[in-house]
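Take a look at this single chain in structure tokens; it is the form predicted on its own.
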Amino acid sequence: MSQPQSNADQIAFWNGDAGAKWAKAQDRLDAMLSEISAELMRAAAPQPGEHVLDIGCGCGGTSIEIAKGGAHVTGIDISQPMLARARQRATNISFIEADAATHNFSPAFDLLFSRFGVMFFANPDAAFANLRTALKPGGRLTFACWRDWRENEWVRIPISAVRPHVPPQPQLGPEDPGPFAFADLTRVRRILTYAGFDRITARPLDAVMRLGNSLDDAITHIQDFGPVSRMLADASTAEKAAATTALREAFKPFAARTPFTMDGAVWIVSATL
């Protein structure tokens, strides 16, 4: 089966500098998402002896946490650098380098789990239909996805600060693959229903995001990871300097926080067969 172009783009992206950067910053990123991970784990409730597929497992942080409870975990991701880090951290977990949208699964899993790993499929209808084939009869699905970017303080504030100082950005449609592609629950329910899932539920989670140990640390982090990093990719030296100044000004109301935190807005979605 040929790769859809946007899936090929994602594979190239996560096997390039981005994947290497995320692998290097694994401890920091796990700490940033720790509150979300803990709530997602409670919602998924993996049981001892269950077989769990961790979709978009990255550097293996969530796979390791699931395995601590006695479940048998398989992590799947497209990023070779991140999977190399995962294999270093967890020799007792199986990791697969593959695209979960097209991988040939057998119905071996009780639970499909993902922390922000399912919003980037070129064809999510087909991807979730394929993921459904990995579940045993009566299996279940639980994942976290971002709500609208404007509800995410850690995204809205820096994007608004940086935007006037960088080159014009391509406009993504609300259903284009990306971090916020599942913000619309009507769309999410349609995709899951089409794929054959039932008893679909979603609830909002407002979480605290640890962005750095200090204001300066947070500014560096925001420029290295996430939407702002992509906005700065083609900026000149002068534009980057202006963006840094604007970020510092926008972050002033939060500067007294140690560690430096901002709010995140997430959906916790669950479904069954």
Ligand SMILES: C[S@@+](CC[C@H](N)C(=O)[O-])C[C@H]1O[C@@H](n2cnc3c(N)ncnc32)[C@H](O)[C@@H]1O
Contents of the next structure:
Amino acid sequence: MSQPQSNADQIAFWNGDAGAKWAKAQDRLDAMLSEISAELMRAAAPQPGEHVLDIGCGCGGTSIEIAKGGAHVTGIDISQPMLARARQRATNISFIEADAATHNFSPAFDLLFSRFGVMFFANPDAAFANLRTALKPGGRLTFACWRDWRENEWVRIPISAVRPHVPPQPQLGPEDPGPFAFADLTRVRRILTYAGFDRITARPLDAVMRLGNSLDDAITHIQDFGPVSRMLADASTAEKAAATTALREAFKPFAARTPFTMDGAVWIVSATL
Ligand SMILES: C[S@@+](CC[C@H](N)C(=O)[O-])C[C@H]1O[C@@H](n2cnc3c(N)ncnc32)[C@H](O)[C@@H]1O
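Show the other one: the form predicted together with the named molecule, since we just had the form predicted on its own.
Below is the entire complex, every chain and molecule, led by the chain shown above.
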């Protein structure tokens, strides 16, 4: 079956409200993803002097971490507001504004790395075939992607609470670009194999994610980011108020957790050329 070619929808999305919100909340999102980052860094093991491409680098949190270890990092992203934040934070890192699926790379990198930046390609077969051209012979790839949303407590619980109160949502197919597009490992393996990668491994990581300092803080945060924010985008004021009440009810069993945490379910995927 032919796949769509254009990432225009994602480019618009990450340059709109979503990108602006990520740029503003960069500190808190980095804190929320810190446990996952630490595991991902261990798996990727960037070495001093290596050249690393951080795909969908966003506000640069992982690029900065990798550079601290002595590697030369290039971050690539389509989001102007997120790249502006990244450039403010790190002047020793080169950040490129470009679509990683189509950018004209030369084979300069030892490691392709990504924290949740590779699930948004309209045509992942073509995107990974293109990304492969950025790797030196024998180079490697390591990225984190989400497992199925139902395995992700931080998504399943709020989505189930909010859904009855908001307008009907467009039904995303499991392969449509979005945070959960790489939940199915059979698909991931097929895409990477097609692109010419070898020795593909994936291991599950169950991580604790800090959603806020308190219950109230987490309720605000979850409405601003990720799948719940998309569900609320077209909701009326009354629907939003009902959704907030439902979220509070659903989060109550976790209220004693300070800071407020929920579990995330991730794949750490690695491969080599
Ligand atoms: C969920 S955010 C993750 C950001 C960052 N890696 C982090 O962990 O903080 C996904 C990122 O992928 C970027 N992205 C999506 N499609 C892209 C593409 N085709 N090329 C480059 N970046 C892309 C978005 O702009 C966004 O910054």
